[in-house]
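Next up: just one chain, as structure tokens, the form predicted alone.
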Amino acid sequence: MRTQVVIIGAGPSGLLLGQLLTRAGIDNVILEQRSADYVLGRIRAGVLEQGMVDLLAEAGADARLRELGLVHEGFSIGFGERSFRIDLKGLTAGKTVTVYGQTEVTADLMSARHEAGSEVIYAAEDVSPMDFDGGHPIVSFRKDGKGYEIRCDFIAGCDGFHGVCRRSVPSKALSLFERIYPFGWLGVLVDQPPAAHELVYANSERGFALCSMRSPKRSRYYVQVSASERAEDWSDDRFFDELRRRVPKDVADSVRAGAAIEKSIAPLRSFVAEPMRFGRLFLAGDAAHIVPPTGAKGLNLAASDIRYLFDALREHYRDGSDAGLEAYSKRALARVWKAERFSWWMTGLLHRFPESSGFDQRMQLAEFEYLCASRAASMSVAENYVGLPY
């Protein structure tokens, strides 16, 4: 088989990046490990910049996002019984973030790509990545018990913290930075209209709380647990006593319990890879970097290396330029890191620490004066949370 990019993973990031390419006239395949029902059962992050909002407007596959996507103008934070809320359009200019799920965002993505006629393969056994470091690379893998290799110019990793592309690259030439925290985030899925029609944080001294939502009928909620815990020692009440004692009180009053549709345990990581470009080998999302989803990144991050990487491949094959692919590591990583401050701040301000102290506790509490106080301090936040410009 001959292509131009092969693309391995069919997440949001893989999808995204495969739609764009064929709009643009260049020729992709996607490998994924997993099938397609795997990759839509994920239940992962639902809050969208409007970076990502603009480029699935310009991979053609938002229209329901359009439709169903819910526009938040702001965000609260609570502390106790105190709640401070930020007022999003109001310190940027008119910016706001939109509420959609990622994978609602993959399921219009497989759409939008079946339309085209694109290429996806499912269920694609010992991918392997090889000969990126000279100027024919190639990717085999196994499929229905056959091999099989296809040559290509360039490849592009989206295949998650977990899949083969980084691990193919040698350990030499990599430079790895990462945090782990001694705790997760216990979510539920539920049937039940929001407690709050915008996201509100909660630090309380039990601990992190978030109540988030996928649509005005369906509601996620989040509490901090120990590294040790396991979901299924959760009951659905047990879970919703718990949520209600670390919301502020208003909050709490309007939260509706219901049977869980979905409950897990997601551990909190900081990461990075350096670089991210590797001869014709490119890293992009989860890949490459992870943050913890307190401050909504995650998959926005991936949709920012998505932009940088396909500008850069659209200008190799429209212009004969290869300053972009050139660029794009230095390019994503500039900001990769701004978002993991964000994310390590915005954890470091809402989570208790098994080893906090006192002094620490009362640091946290001045963090949020602070913020309550100061213009500044705020449009800081709203600047971050809806984006930092490509």
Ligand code: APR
Given for the second form:
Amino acid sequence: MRTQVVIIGAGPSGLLLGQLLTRAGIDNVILEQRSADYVLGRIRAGVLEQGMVDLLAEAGADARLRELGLVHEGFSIGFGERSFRIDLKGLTAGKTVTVYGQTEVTADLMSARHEAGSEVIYAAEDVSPMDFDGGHPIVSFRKDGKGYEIRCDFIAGCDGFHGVCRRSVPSKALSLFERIYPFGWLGVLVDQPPAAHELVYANSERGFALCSMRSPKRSRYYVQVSASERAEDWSDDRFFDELRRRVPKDVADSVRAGAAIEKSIAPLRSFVAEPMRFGRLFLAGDAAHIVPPTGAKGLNLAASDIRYLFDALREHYRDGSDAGLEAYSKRALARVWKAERFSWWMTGLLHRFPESSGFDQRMQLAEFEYLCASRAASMSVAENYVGLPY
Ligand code: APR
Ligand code: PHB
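Having looked at the form predicted alone, could you now put up the form predicted together with the named molecule?
Let's see the whole complex now, leading with the same chain.
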């Protein structure tokens, strides 16, 4: 088999790149180790920056998003009983974010790919990117017990944090930067109207909490838990009781409990691998970097990587220029590190750290009060939350 670009991984990064390439007339094959149902079963964040919305439009996968996505002009930060609204629209000259689940983004991209007549090879085993240092990369894999090889011009490593692509790079060619936080987020999805019409992030004595949503009828809630906690030990009652104790009273009174459709604990991590290109292998999305979910940057960073990578590949095939491919890693990392900073900062502002002293807590309070009192400070939060320019 031969194609122009082999994409490894059919998460949002791989599907988005595949769809953009197909529409630009660039041949591509997507290899995914899991089944389509498994990929669609993963519940993840759901706040889209405008750049992501624009890319989905360019990929021809934005019809449901336009119909069902909720445009949000602000969000609130609770601090004990106090609350402060970040007026995203007012502070950024009109920018907003769109609340729309990543699971839906994935489903829309899958159907767009299907309609375009391109398929994903699911349940591909032992996927191995090879020879990407030279001019002729090959990707081998097994499917239904048979071995295959695809020759290609480029490999896009869109295979997430645990994928094979980053691991295929000689370790001396990689620099890794990491912070693991000593807590996780216990998340619950429930078919009940959201507690508030905008997202509420809360710092409380008992730890962080977040009230989010997927639609006017479906809510997504999180509470910070210690890293050793198990989701099975949290009944729905225990979860909602804890959530209500962590958010300002007016929000707590509006939280509608229900039977959890999904309940799981996600660890919090900051991670960056540098560089993001090795010869003809390009890493994008979670394969190259992870942010803690505070700030909702994970999916949006995957989108900016794909923006840069797609533009670079199109330039290569259409204009015969490799300038974009040469610049890819540097360009993507510049934006990645700014989102890492923002996610790390928001995590630090809103969580209880096990070792945190009275001094640290006073610092969080001072930071919150500065935010409430300074337009410059809240503008900084707003411009990062809606997404820095590409
Ligand atoms: N071979 C083939 N596919 C693989 C392999 C492999 N060896 N390893 C992993 N994959 C697949 C996974 O099964 C997954 O479907 O790669 C896909 C990677 O998808 P994601 O983890 O969703 O990563 P990405 O597409 O970059 O999306 C980034 O997802 O985790 C969130 O916060 C993150 O929102 C961000 C977004
Ligand atoms: C979510 O809705 O799942 C969500 C929203 C905002 C975040 C993280 C997660 O910062």
